[in-house]
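Coming up is one lone chain in structure tokens, specifically the form predicted alone.
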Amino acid sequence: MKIYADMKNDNEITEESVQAFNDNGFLRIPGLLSPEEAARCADFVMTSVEDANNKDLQTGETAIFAQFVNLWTVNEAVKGLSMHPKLISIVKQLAGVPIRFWHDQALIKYPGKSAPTEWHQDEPFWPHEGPRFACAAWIALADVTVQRGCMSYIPGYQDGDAMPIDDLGNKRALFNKCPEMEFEAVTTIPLKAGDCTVHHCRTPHAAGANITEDPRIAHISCFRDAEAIYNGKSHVVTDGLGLKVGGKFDHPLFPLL
């Protein structure tokens, strides 16, 4: 099974890589950032996390992770990471349809304070209907080994139905709704700093606890079909924006790309 993207040039992947994403629902992009860029971006993100604490952008610190959304709105350097030209070019290839930015988020698993993120799909948590495409790009800003809580995926379910779950800490939540998933082969992908994985919003995925002595710093950029429809479901990014149910996500927070 092909999981690594091959680059056609600095900003384009090969057709075989696009097909691998379509087949499996995820793709690893080695070296999206250089190690030096990743280290600088880690500093940018941690600085913006401090700003976020003062701007109510922290959406929760649980036993699983600390989550901060829309950091691009408080730090221009983070905006450059969230909407990195190379990343946007690759995501456009994978989408094959016009896309818009959905949101970014930092997911930090602090040493001694994290737990596994259990199996789930993103789509049930997102307030949209009818997307032809939606994805999350998971960028490692430090080496993310198995011990530090790297991502695992179950391939081949991105074309099926999404299964809503209520608890990211419940090991059985997704498998109780779709028992056959439990018997599928799992692909676990440790990442070096600067590497990235892109996964479809219906691809089942999970991440382990961080049992190392250093924080796991991951920065996620999310993208969706420009024609997707807002369904009115409560979400920290859209609540209070006055979006029209049944309308598109026409708002400065969701720029067309």
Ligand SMILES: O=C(O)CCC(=O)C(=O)O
Second form
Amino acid sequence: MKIYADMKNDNEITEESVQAFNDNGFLRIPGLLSPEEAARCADFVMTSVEDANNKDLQTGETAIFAQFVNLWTVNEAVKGLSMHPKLISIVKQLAGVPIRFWHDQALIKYPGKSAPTEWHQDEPFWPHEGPRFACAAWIALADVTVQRGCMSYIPGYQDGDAMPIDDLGNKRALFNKCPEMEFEAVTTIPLKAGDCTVHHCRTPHAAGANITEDPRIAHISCFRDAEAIYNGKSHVVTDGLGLKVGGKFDHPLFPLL
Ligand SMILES: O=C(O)CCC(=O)C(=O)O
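Shown: the form predicted alone; wanted: the form predicted together with this ligand:
Everything in the complex follows now, all chains and molecules, and the chain you saw is the first one.
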């Protein structure tokens, strides 16, 4: 199974790499950022995360991670990361249809303060109807090993159904809905700082707890089909924006790319 993307030039991957994403539902992009760029990004993402004006959405004893959504709207440097030209170029290739930005989120697993992110697909959490494409690009801003909570994926489910679950902390939630998934081979992908994986919104994925002494710093940029339709489901990014149910995501928070 092909997991790694091969670059055709600085900003484009090969057709075989696009095919691997279409076959498996995820793809690893080695060196999306140079190690120096990744270190700079880690600094400004952590500065944003530590800014008291930016709210952690997952506080409390049972928090799986600290979660900061849409930091791109309050920090120009984060915007440059979330909409990194190389990333956008690659995601456009993977999408094959016009796309727009959906949201970003920093997901930090602090030492001693994290839990496993259990198996789920993103699509049921996202308030859109019938998109031809939607994905999340998970960018490691520090080395993320198995022990530090790297991501795992189950290949081959991107063209199937989306199974709604309501608890990212319940290890059986997805398998109770789709028992055959539990018997599939899992691909676990440790990443070096600056590497990225892109996964389709129906690809089942999970991440471990961070049992190391340094924070797991991940920045996730999400993209979707420009034509996707808003279905009115509650979501922290869209609630209160006044989007029209049945209409497109035409709003400055979701720029066309
Ligand atoms: O980083 C994690 O722990 C989970 C991330 C995730 O579920 C996602 O990016 O869709």
